[in-house]
Every structure is written in C-alpha cells, then in structure tokens.
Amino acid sequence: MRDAASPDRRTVLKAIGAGMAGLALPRAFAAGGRGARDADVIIVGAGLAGLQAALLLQEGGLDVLVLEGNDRVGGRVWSLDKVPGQPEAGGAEIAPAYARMHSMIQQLGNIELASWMQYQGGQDFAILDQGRLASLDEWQKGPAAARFDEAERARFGRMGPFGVALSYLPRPNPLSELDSWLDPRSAVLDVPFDDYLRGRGASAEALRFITPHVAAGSAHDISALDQLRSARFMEAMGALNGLQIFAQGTSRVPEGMAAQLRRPPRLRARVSGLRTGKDGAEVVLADGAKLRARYVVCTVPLPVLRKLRIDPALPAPMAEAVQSIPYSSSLSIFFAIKEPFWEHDGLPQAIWSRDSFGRAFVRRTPRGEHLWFYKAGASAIPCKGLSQAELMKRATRELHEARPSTVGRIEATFAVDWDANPWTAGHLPYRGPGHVSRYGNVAATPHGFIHFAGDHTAVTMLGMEGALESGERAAVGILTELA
C-alpha cells in the first residue's frame, strides 16, 4: 500500500536537499536579494495545505508570504471555541495512517490527543424512517425493513440501514493501492453509483436510504469509483478504536503551523487574481495591489479558484476540470444540550434518517458535550440561502417535531453551511460520473510558475491528511525545480 507510512517532513527536505547539496541559490532567492519580488513563493490559502507548503519551503531556505482572505487559519479546519461544548465545524478526527498529520503533532509538541472511542464510540442510533422514530431493534421488526427482502436484510445486519451501501461494496476493493482511482484500468468504474449498486443487486428500497447521504444528493450523480476510493481510504486508516481527536481543538494544528512561519500569514488578504509571466508569478489583491514572487502555490477551494482570474487563461482540460469538478453541500447545526433528552424517551442518542432530516449525534470531548445536527448531500438541499438565525430555528422545529423529548432540552447555539462561506463556497470535492477518466488529476497540474494544492489534487489520502500530502506536493515541486 502506497503512502500509508509516507516519510515525515525532515526526510523529505533532506532528500531534496541531498540533490541541491553545493548549487547556490539564484540571487532572486538569496537572502535579501528578491529584487522587486515581494517573497520568494506567495501562498494563496492558510488552510493545511498551504500552511504545509509553507511550511515546506521555510525549510527549504525560501522565503514565504501566506495570505488569506478570512479572518483566520485554518479553512475547513475550525474549532468553534466560543461555542458551548466547543464544537467542530471541520475535520476533527485523524487516523493512526495520518503520518504527515502525526509528523505535524509531533514538531509542533504541544498538541494533546484523546480516544474518539473513548468519548464518541459505541453510540447507537434511533432511525426516523418516514417520520417515524425508533429504536435499531424496533426499526428491524416493523414494517419499514419489511421492505427489504430477507438477504437483502441479512447483509447489512446490525448496521441498519446506514450499511446498506457498505453491504454492496464489494470486498477487497476492486482498488488494490490508494492510488489506484487514477489508473485507466479502474475506468470501467467510473459511471453512476446506482447503476453500480443495481448491478451488485442492490434494491429499489436499498437505493431510496443510500441516495440522501450521497456527497451529490443523488447515488446517480457520483461516480462508482469515488465512492470505492472512499471506501479503500477508509480500509487503509484502520478501525474506528485507533481514531483520536485533538483534546484541545482541531485549530491548534493550524495554528500551531502558522506561528512556526518567520513571516505571519496576511490575513484578510482578498485574491482576486493570478498571473505567471516568464521570470515569476504575481497576486492580484481585490484592492488592486500586485504582489511578485518567484512561484505562487494556490490552495484555494475549487468553487473560489473559479472566480479568480488567471492570466494566461489555464489550459484544456484543465480549466474545465476546475469549472466541473463539483462538491458537496454541508450544514452542522450545533444545540447546547440543557438535559439528557434520551433519557426522556429510552431511544439511542443519535439520530440516522433517509429522509430530509439528515443526522443527529451527541458529540463529547474533554472540551464539553453538545448536539450536532448534521445535513448533507439531499438532506442540505432544502435549507440553501438561508441564514444561520434561519438555520437555528428550522433545524430546532425540526429536532422537536421528529423527537418530541428533546423541546426544553435543547438550544441552538451556532450554524455553519460551508457553502455560503466565501473561502470555502462548498464542503468536500467528489467526482461525477467520467470524471476521473477525463479530468485524472489534471488539477494539480503547474501552470507556469503557479503550483495548485488543496485536498481536491490529493492522490492518495483523503481529508486533512490528503491536505497535507497536496501541500506536501506542491512545496516539493517547487523545490525541486531549483535543485
């Protein structure tokens, strides 16, 4: 298996050191001698995988400037600290096979690490089919699994109806290494899921629970091959009792990177363009400044790299992959939880459902215990546009209606719809149908003397650690040129 003990950040540094080993640097590069440039490499982005880039380069002698349009580090990585409970609005949890993230942890030397299992494992769920809740077990004898035919009920067991897609995957994994979604022989699974589950002998029935909880919405409109890639990333990380969770925020991993750069990144430093020339690459600013640096790596989300300008225009296909490459919709609701609502009723705490509804967990870590109220895929579709006063109150009405224990329990306290966020404008990139057989990886293909990073151009992880490998990527590019 490729990548899942990838070297740490020093061996790769030495590594591309050994090849520059005695080649001065080009006086452009040489301390205090950039010219007119501004840095040697501007990153766009001070998400992981720019600040892994950055942070890379540093290393490498370079001198680098960070800038962001938020109002702080970190992108889909946010850490709600003055949020009761103090939720996590992104990534949270990281696997033993995280090894750019556990090399990370370890340089930074003040991140604590707790056990998922110890504070979110062994949660059952009470199932809201059609507007009705019940227990697992209760669900399993009623008429709702009546529905599903006995073997069809017997391969996913006492995994409800949440395994159901599991159940049809089949086992191994037509993709035998983490990269193997991007060989053209594992083109034959690049077409819709549901024709892909159908031909495994999935249901009618079992179709109508894997659709809403999709990253598209519809299992018609992502491809067969994502969601295997998915599923052999998943094998590769181990089981769930080796995951952690950061005891005092996910945050102060981003943080924690910024604070080791000489230079603090720029923040709310709005892009609005980029340009590559024959010497170097320049930042447009939206106030109209022009910053100039030798290379620009770029880790801007798809959905915001669209509204950039790019100047030469970036080749076919790559510009269509960037304009078609889609990603899904995501809203975590957060509740304060006044008094133990399960208690109330003796159902299971969390809430799985295939309707409209979406999910529900109580989340717990040594931070405080909260309600996250989560929609994806079908399930986020019909809140769009709405703000997070709206938000609060329709997914409020919503708990209540479906689980009548929880009014009076329960408050809301915040809301995050990634797609309304102007630095993210989405959550999580997938790939439809064909797009892998005809956009491959092209994203992250240089353009000039701009490189691209973001977990959109990871090849063999996935999440916060597929951010870290494209930062990783992109710094080592750079470099390596100038070796």
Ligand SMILES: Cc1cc2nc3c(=O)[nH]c(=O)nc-3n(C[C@H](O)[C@H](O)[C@H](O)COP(=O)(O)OP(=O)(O)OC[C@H]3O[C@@H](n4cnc5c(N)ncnc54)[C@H](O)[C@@H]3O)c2cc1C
Contents of the next structure:
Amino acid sequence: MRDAASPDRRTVLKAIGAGMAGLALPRAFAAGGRGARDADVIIVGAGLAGLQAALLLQEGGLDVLVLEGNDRVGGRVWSLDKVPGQPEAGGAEIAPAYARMHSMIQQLGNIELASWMQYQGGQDFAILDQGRLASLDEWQKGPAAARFDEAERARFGRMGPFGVALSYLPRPNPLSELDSWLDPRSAVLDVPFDDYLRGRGASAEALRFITPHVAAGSAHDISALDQLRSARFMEAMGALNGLQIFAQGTSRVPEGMAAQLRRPPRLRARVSGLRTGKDGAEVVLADGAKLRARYVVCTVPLPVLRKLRIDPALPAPMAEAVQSIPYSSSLSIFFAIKEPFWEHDGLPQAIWSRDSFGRAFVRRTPRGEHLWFYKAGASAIPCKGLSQAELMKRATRELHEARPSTVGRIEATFAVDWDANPWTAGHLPYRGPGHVSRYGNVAATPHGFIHFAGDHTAVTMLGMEGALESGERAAVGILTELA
Ligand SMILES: Cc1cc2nc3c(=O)[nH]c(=O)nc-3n(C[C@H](O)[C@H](O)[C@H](O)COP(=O)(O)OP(=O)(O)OC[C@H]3O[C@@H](n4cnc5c(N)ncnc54)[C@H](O)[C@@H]3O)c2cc1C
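Starting from the form predicted alone above, please write out the structure of the form predicted in complex with this ligand.
The next block holds the full complex; its first chain is the one shown before.
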C-alpha cells in the first residue's frame, strides 16, 4: 500500500538515480522564476529530514537554503562531544535495514561505525520493583513475581516481567508490510493498547510492567496500531547483533551532510510563519524578515509546527492532525562513572524498573563510557519543569536511594529534557487510539507550495531512517512537480 502523499518510488529512482545533477528545470522556472526569490527551495530545519531533502534538491539542480533555529545542525541527533564519555542525547542506533542512512554514510566517506552488541549489547539488568533492587533471578524467586499468574510466569524469559508484556503481541505481526499501519483494514487495531493486551489475555500485573515504558505514559492513551507498527519496524530491523552505533558520534552525519550543501545552513534563523501564494511560498523569521522561494519544505516537529503561523491556514483534517498527534516525553541524565559501582554490590550494571524511576544503563562507545539514566513516558512526568541542575540533583538522589553502591562512584554531568527543548518540544511522535483511522498520514500532505517532512510524516521507517525517508519524499515530490 502506498500513502497518497508519497510519490511513486520508481519516479524517485528514475529522477534521482539517473543523475538529477543535470535536471533540466522547466524553462519558465529556470529563466523567469528565480530573480525575486532568495532560493528555489527553503528548507525549515536542519535535522536529518531537512538535510536529506536539501541534498536531494541540490542534486536536482535547485538552489537550496536551509534555515535552522538552533545554533547547530542535527536536531534530535545530538552527540554531547564535550560531556565525559561523549553520550548521545538523541538518535544513536542504526540497523542494516537503514538503507538511506548507509547510503549517506558511504556518500560522506569518513563515518566510522561500531557494533552496538560489542559496546552496549547483552547487558543483564537488575529489577527495581517497589523500591527493592534485585537481580532478575532473585526477583523471579521473590514475592513480586508471584503477582503474575502461573501461565505468565512460564513466559518469563531474559526480559523477565517486561518480556511477559511484550509476549502478548501477536506473532506473526498482523501488519504484513511496514506501511500496513495505513491500510484501512488495520483500523480495527486502532484501539487503546491496554484494551488490546487485555483482550489477548494480559493480566493486570503484566500491564503494570508495560505501562511505564510506552511512549504515551499510559497504555490507554496509545493506539495498539502504533505499538504494532513499532514492533513490525523492530522485526524488520533484524537481530540485535546487526545494530550499529557511530564511533565518533551520530552528529558527524548531519554535520557531514550540511558540509555538502553549496549554501551552508543559516543557523539561529528561527522561523515563525509560512505563507503559500499563487506562484511560490514565503518564510517569516522571528525577527520579521521575509524570505521567498518557489517551494518551502517544513521539517519541524509537530509541537513546533502547531505554533507557526500558516497562511492560509491548513485545511481541516490536516490542521486537526497537526494539533492532535502527540509526542512522548523523555529525559536523559548522564553520569561519569568514577568507579565500577556494580563491582561493589554484585548486581548487574543496568537497572529496569516498572516504577517512575525509569531505566539506567552503562553505555560504552569507542569514545568512552558513562551511565545513562533514562526516563521516558510515565517515568518522565514527575520531572516535568525541572531545571537541568534540579534534574541532575533529583536523578542522583534517586540512583543513590535505589542503588547505594553508586554513592561516591558516579557524578552527574549533563541532563537533556526533550520536552523543554524549544526546537522539538517533545521526544518522538506517536498515535493515540483512533488517530490513524482519523488522520492517516495527512500531516505529509503538501499545502500549496509548502511541503512537509520530518519523522512524523514517514510511511515505512521510523526514527533516523524515517526522517531521511520523509526528506526524500518531500524532495521527490517537488522535483516531480517541476519535471
Ligand atoms: C533520546 C532519543 C533517542 C533516539 N534514538 C534513536 C535511535 O537509536 N535510532 C533512531 O533511528 N532514531 C532515534 N531517535 C529518533 C531520531 O533522532 C529522530 O527520529 C530524527 O533525528 C528526527 O529527525 P527530523 O529531521 O525529523 O527532526 P529533528 O531532528 O527534530 O529536526 C527538526 C529541526 O528543525 C529545527 N527547528 C525547529 N523549530 C524551528 C524553527 N521554528 N525555525 C527553524 N528551525 C527549527 C530544529 O532545531 C531541528 O534541527 C531518538 C530520538 C531521541 C530524542
């Protein structure tokens, strides 16, 4: 199935593969159109989606200007190069199925990958359950495990209680293809995830373990179809030992992409409005300046798009989708490891919890190691509105309480709250119950001369590869209109 907003793939490949470098622009556009314009295409946002669109449009012979509000490129790809252990604040892992990312890595030439499994995989974890920390084995013998019924206890695998909840997802996945979530026949699955799991036999205890880890913070507020789409995507990503990380940091990819642009992205250029007219589009900057182009590609995440003034307003179903599609919350608090605390309590290095605590992992990369304390969904909610210093203080206290062996052996170095980030105002998009049936992928529909991209508009892939896919779709949409 192909979404109405996505171009025919063969047109893409024919156009781009056949060397769009020499694309003959329509005479009227090439000859008469450029004079009064600041660029042929203005891209809003220098994340992976915006940069991918920019490079493809440049390859198609167009003059492209990228406007980025932040003082760096990359968006939700952000390697914290100056923080001990050089953590990743955003996108980190890629799979063999990330075809566009691998092709970009080849194109850039100087990007080194490392095996996720070698550096970060295979970690055992301790379970923090109602304030008590235990190894998985210990936990399975204790009273907490008895809250599951016998059939569920038999399902405990390496993931323990978390695996039980996931084991209620059907195999094979009812979504046969990566884009089957958009097939109208999948609408029966567009229901609250907790109802869906209950219908498949999950106990209240299994649901309690899955809830803190779903993006929405409540399994009732996320669609089962969204979760099945994620599971289908994970299946397509293949075995864990195929995962890779970026040896010198993921940010080297967007930085390398930006360096290939003839016009360097304009940083600290905050866009506040977009206008589409009879023969082109206009971008309004926060300082009131106006820039004109034949086309605009807007790649900002939906919580930011909701605040842009768009003239004329988006049509009803699209406007509603832009307002309604939610983003999850996530907080990452990073710690330098002064001494291996796990050697002092004999417990596994990583901690998983069903409590508001979240999860903590020792992360190793070719650039060093650090402790990553991650709170997503429900576990992020109690920390909403805290400053960076307060977050680091609170996280340190929580870790010390949960795991006394960390006292004096870790030191908070940096905290990232994606909700509080003005350029994102959220972590990742997800769909609530009924959203896919109501909105499909309407957020990807062009509005006059304004095209949209960003991971929230991807049809088949998710995450970084979804962002690249979306940039490609928008670029090809424009090139196809011009051809
Ligand atoms: C904690 C975390 C972990 C992740 N881990 C993974 C992973 O392991 N693997 C994976 O594949 N994906 C992962 N992802 C997802 C991945 O990082 C994103 O899907 C992807 O980077 C999104 O790219 P994008 O271009 O669509 O959006 P963004 O990267 O958000 O880019 C949007 C750009 O628009 C700019 N912008 C916003 N507002 C304005 C404005 N008003 N004017 C001008 N510019 C503006 C922003 O500054 C930003 O640069 C993770 C994300 C997070 C947050």
